[in-house]
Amino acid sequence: MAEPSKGLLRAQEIYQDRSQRALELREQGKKIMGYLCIYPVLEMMTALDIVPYRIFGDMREPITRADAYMPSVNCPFLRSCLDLGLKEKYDFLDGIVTSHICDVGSSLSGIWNYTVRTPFSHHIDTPHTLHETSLKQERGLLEDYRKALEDFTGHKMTTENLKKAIRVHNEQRALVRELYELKKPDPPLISGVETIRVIKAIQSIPVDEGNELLRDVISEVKERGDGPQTKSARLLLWGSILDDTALPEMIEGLDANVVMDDTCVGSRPYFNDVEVTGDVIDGLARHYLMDIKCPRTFRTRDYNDVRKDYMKDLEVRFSYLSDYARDWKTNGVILESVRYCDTHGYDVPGLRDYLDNLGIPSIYLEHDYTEGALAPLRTRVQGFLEIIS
């Protein structure tokens, strides 16, 4: 009998066939919970022995059924998710948890319940601001979420089990950060393409299995001698959902390495730990509302102050990106967004002004979440690389 795959090969296998492990676990009696975006609190699923399984679209699969329920001028990624649900590609899920990621994402919850009808569903109306009242609201929402999961499983979510779940998820966050440390050398020890495969893989399997996979990948990457080569450009990739390797494959097929990212299938969910507080729900509420840096959340320390100073406002919102650029020694930024993603699109002008002020060149790429849409972008990326090299 052949040895099971490990490391990068195992990550690639999961990336290519995400549902296989979920189907195996379901046959063993495990509950599989789909979740959309990075705001549903995974620790609360894990505490009740539910396997979190992130819902993605498929940019290689034409949308043929979702247009009957969502206008074509809506986010193509969310339409693709619904399309796969309507085609029964997610019929192995025992439930789905959504959150208020954006107005379209929020409406998808009701449309999914009406059309796909996954047995269990719960929506977390995550606030979009960081005021103390928002934190109080988020805490109340998580209490409702807790009760819904307890009713679904028939088990109580104990404080001890929740603390254990936080520890194992924090371990995963630390391992992802360790993986990203391997992208700091020149050349990086792991490519942007490989990174997406690994992150998508760990978002498709139980957290403890994901941690084992990460340890295998980190060990392999440190020891191999055939990793990425030195190239002229070291790029930071920022933007909306990027759940397919097509775009980084195109970029890294040119004279560039993607050494850092700020996307939700990348560093964004993993660069801050959940603090284990006396009241565990408080720590979870603070993390998911305040620590995750996504354009869907409006953040400012003092609105009355920053509205008078445009650059100070940008510093409050984007200063972490300057840290990424410095620590990973990037010499250019690619801003990407799927078409009709207003959440990210509205941040692009301010972010470009911020990067210009730092002297960091950038380019903005918009695509319609299809493989064919990426081909015309290759010439633009190539021209950008010639300018910054």
Given for the second form:
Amino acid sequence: MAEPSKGLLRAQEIYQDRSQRALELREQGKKIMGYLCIYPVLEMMTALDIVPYRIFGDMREPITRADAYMPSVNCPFLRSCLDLGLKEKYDFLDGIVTSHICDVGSSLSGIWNYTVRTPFSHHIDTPHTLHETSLKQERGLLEDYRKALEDFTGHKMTTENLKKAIRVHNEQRALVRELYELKKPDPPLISGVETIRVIKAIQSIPVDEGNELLRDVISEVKERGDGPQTKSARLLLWGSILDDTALPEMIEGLDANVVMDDTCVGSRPYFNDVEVTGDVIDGLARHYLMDIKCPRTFRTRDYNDVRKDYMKDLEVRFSYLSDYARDWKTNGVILESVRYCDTHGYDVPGLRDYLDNLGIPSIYLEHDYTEGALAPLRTRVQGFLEIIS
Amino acid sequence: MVLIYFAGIDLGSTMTKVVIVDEDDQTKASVVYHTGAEHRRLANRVMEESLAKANLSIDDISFVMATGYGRINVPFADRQITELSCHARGVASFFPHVRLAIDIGGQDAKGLKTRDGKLLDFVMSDKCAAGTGRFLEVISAALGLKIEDLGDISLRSTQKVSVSSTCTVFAQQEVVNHLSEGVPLEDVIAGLHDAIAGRSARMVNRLKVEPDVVFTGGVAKNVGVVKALEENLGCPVLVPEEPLLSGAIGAALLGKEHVLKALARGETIQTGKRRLEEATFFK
Ligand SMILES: Nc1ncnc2c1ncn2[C@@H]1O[C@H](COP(=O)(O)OP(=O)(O)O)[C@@H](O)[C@H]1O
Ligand SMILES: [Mg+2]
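Having gone through the form predicted on its own, I am curious about the other one (the form predicted together with the partner chain); can you provide its structure?
Everything in the complex follows now, all chains and molecules, and the chain you saw is the first one.
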């Protein structure tokens, strides 16, 4: 038998054929749990030896069946996810966990249950604000979720196993951060395109296997001589889901490297650890509600202050991005959003004001979640690069 | 002394434009062709024709810069640069004080904030044909009119109608309705021009309108749209003598500046393979 591939090659194989490992594990009797977006708590799945498997769309596959259930003015990423579900591409899943990522995402979970009918399903109604009551609410929701998973597997989720799971997932977060450190030099040791492949791969396999993959990738890119070249621009990419390399491929085909990102198939789920608290659920609730910085959560300063000082409010919401820009030495920011994503769209004007105020050049791109529609965006990106370089 | 020449080719969605300039920035030759399904691949013919006009061969050209929608795959270009930068550079060669340039071409409209020929910021609408030259082409074809006559016809208008639809398909319907209700042709056409100008004026608002404002691209040949744009922006709008050529001239000049910079740094100039072959289009 041929030696199994490792590192970047392995990541690319999984990127291209995501379900291969999940199908093997299913053969071995493992339960495979689909999840949508990054709010379903993965640690609880791992604690019960369930394999988390992130649900993605496919921008290279035309949406044909989902239109019967979702209007075409809904997020094309979520429509694509449903479309793949309807086309039986997710039939190997034992269950699906969704959360209230946004209104459309939330209704998708109901539609999925009626149409795709994955055997087990659970919805976490994650709050959107950071009040103390929201945290209490999230905590309660996670207790329910824990019970649902216990009923599903017929096993108790011990505190010890949960702590162990938090540790492996934190290890994964640390490894991803280590990988992103390698994007700080010029040229970066790993490209934006390769990064997406690696992150998508680790979101398709069990966490311990993901950690092994990350370790291999880290040592490989440190040693190889044929990594990315120096380009005129180092870019930070912010925005809604990018589960395909097409956009960064277009960008990196021009005179630019994508050296940092804030997207959910990128750094977003990994840049804060889960604290192992006395009551374990507390730390998980805090992490998933408060620490993950996705526009789906409304982040403000103290409620009494906010409305009076726009710039301070922007500072609280976006200062981590200016840290990224400084630490990864970027000279421009690309804001991207899939069309009809109000969640990201509503953050754009404020974020652009914030960046303008700091003198950081940015450009906003809206795309259709199709590969073909990227060509006109090339002129915008290239024009932007001509301005900043 | 050896004379040196620079070529700019603007392979637009609708028109292919080639300009050859000499070292004093004087235009030696220019050629404009329809990009049309066949011609887009025949960019080399347009290039050959301009070389013949200037009495030059491709090897006499120090640098060939490609721009426009089809810039990616011009087999005889040495480098490519977006039409955003090229229009900014091109219009500045006619109007040095330009601060805002508006380019309306065959399939998109762009607002360019510029100073000293440099692009500072831009806005673009390329989502559909509404508000572009294509829109006027579709409607003039439907009415059996020549595109170059629309401007003069609209100047006769005394009471332009308002065209509320921003969609090319629906606007066409609206035009037919107006005409069947007996509205004079010139008032309907003036209304269409106003719709296009209004769209662009709203789009460039984000860039803060400052004089000089220059209007370029094929649609700037239409005096009706120029007038409507002045009304919508509330300021005078300057138009180059041949607005179709700004992008190609800008490309040629940016090519020249690229060469001069490289020479100043003591570098040799990287030219491409210069195959005078058909251009292939990217998706
Ligand atoms: N002589 C003319 N009179 C009026 N409009 C014209 C004329 N020639 C071209 N146009 C308009 O210009 C458009 C093409 O403009 P152009 O700037 O060449 O576009 P592109 O760069 O996208 O090819 C056509 O769609 C047409 O509406
Ligand atoms: Mg053009």
